[in-house]
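In structure tokens, one chain follows: the form predicted on its own.
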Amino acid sequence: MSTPLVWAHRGASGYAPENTLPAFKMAADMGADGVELDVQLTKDDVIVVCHDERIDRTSNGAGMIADYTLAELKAFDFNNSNYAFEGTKIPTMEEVFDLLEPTGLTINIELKTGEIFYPDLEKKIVELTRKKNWQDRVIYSSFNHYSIMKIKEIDPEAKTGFLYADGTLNMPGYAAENQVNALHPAFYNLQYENFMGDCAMYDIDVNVWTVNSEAAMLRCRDLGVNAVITNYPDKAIALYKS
């Protein structure tokens, strides 16, 4: 039986405030194989690190990342609540790249362009991935799949992942014919009727998020799911190895 790869979503966010540099190199030290994060654009056309398109949630300011230049994002606390962390600051996907370089981790890279069509957000963001050298070290994916289509025409090469929640047709169908190497779909589609089974005669990857209890994490292990993305991934790791 294959064990499932551990990607650390937003980060060993279970821990620490998500889709920071602390969570990210907890997860490295963790042993975690990859990390899962999120990209914006800036005011001034900085790629940065954030899920919601908000601050209001996860740091002390408010409003949208859109609205913000990166000097003025910075001046925010994003503990997300957790003063164990006072003063993160939210960061860049160069920092990302830059942090996370020496561990050999994979990132999953989710592009936030659901509320926002960010312009040219996939051009920039395939452009740092080849300036940091990172193409075999990235999967990109979105819940926007005309993002992840966009990516394909950038960089035919680069490795993608639809993403969705549940209530779809045919996924396995769907993400073949559009030639994408992996579904990233809610942990409960894995119940569909031989969604595994289509899934590998057409060659893609399952990458399930968010697998937290010990329960989904099996359930993924005995179903040979490619990895599962976890706000845990020490517990992950640990099952796993027993």
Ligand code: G3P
Given for the second form:
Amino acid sequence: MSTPLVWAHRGASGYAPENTLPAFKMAADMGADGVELDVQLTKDDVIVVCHDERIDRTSNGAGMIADYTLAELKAFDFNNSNYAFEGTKIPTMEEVFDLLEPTGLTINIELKTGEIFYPDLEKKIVELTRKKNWQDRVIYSSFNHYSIMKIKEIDPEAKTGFLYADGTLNMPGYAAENQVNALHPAFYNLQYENFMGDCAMYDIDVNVWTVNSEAAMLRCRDLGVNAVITNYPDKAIALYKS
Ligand code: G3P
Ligand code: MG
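Show the form predicted in complex with the ligand, please, the one above being the form predicted on its own.
To see the whole picture, the full complex is given below, headed by that same chain.
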């Protein structure tokens, strides 16, 4: 039986503030195979790592990332009410590349272009990935499939996946037709009949989120998914080793 790769969702976000350098470092220290993170664009065009378009939930500030410069954003504390991590700053994508450079980890970069169509975010992230020489270790995903098609246009070699949540028709066929490498379904989408078989037929990897319970981790292994995206990478690693 093949064992899924373990990708830390927003870093080891079950333990450290999501999408921060401590969360990514913890994931690497735990032995994760990769990290998943979310990217947005600042007012002065810097790619930063944050799940929400607003900073209200995860920092001591308020407002839209798009309305702040990087310097202004760096003044806020992104400890996300986890006070052991007081003073944690919002990371730039470049800082994450630098942190994980020595580790060999994969980075799943999720483009948060659902609500705000950040101008040229696709071009900017591909350029940064190239500048840092990370092309072989990055897979791009997004709920906005137009963004993924743009990434493929800019870099036809880029690894890509379509994110989706609730039941959509024939996702394996759609992924194959649009020539992406992977599907990134919410865990409950694995229930559709023949889903894994259809993905295998089209040679589409299945990377599943958010796989936090032991039962879900075991189910993913039984089904032969490529990667589980989890807030608790240590639990998944321990379970898959046992
Ligand atoms: O990429 C998997 C997962 O992160 C997608 O949903 O909302 O947690 O970014 P979300
Ligand atoms: Mg995400």
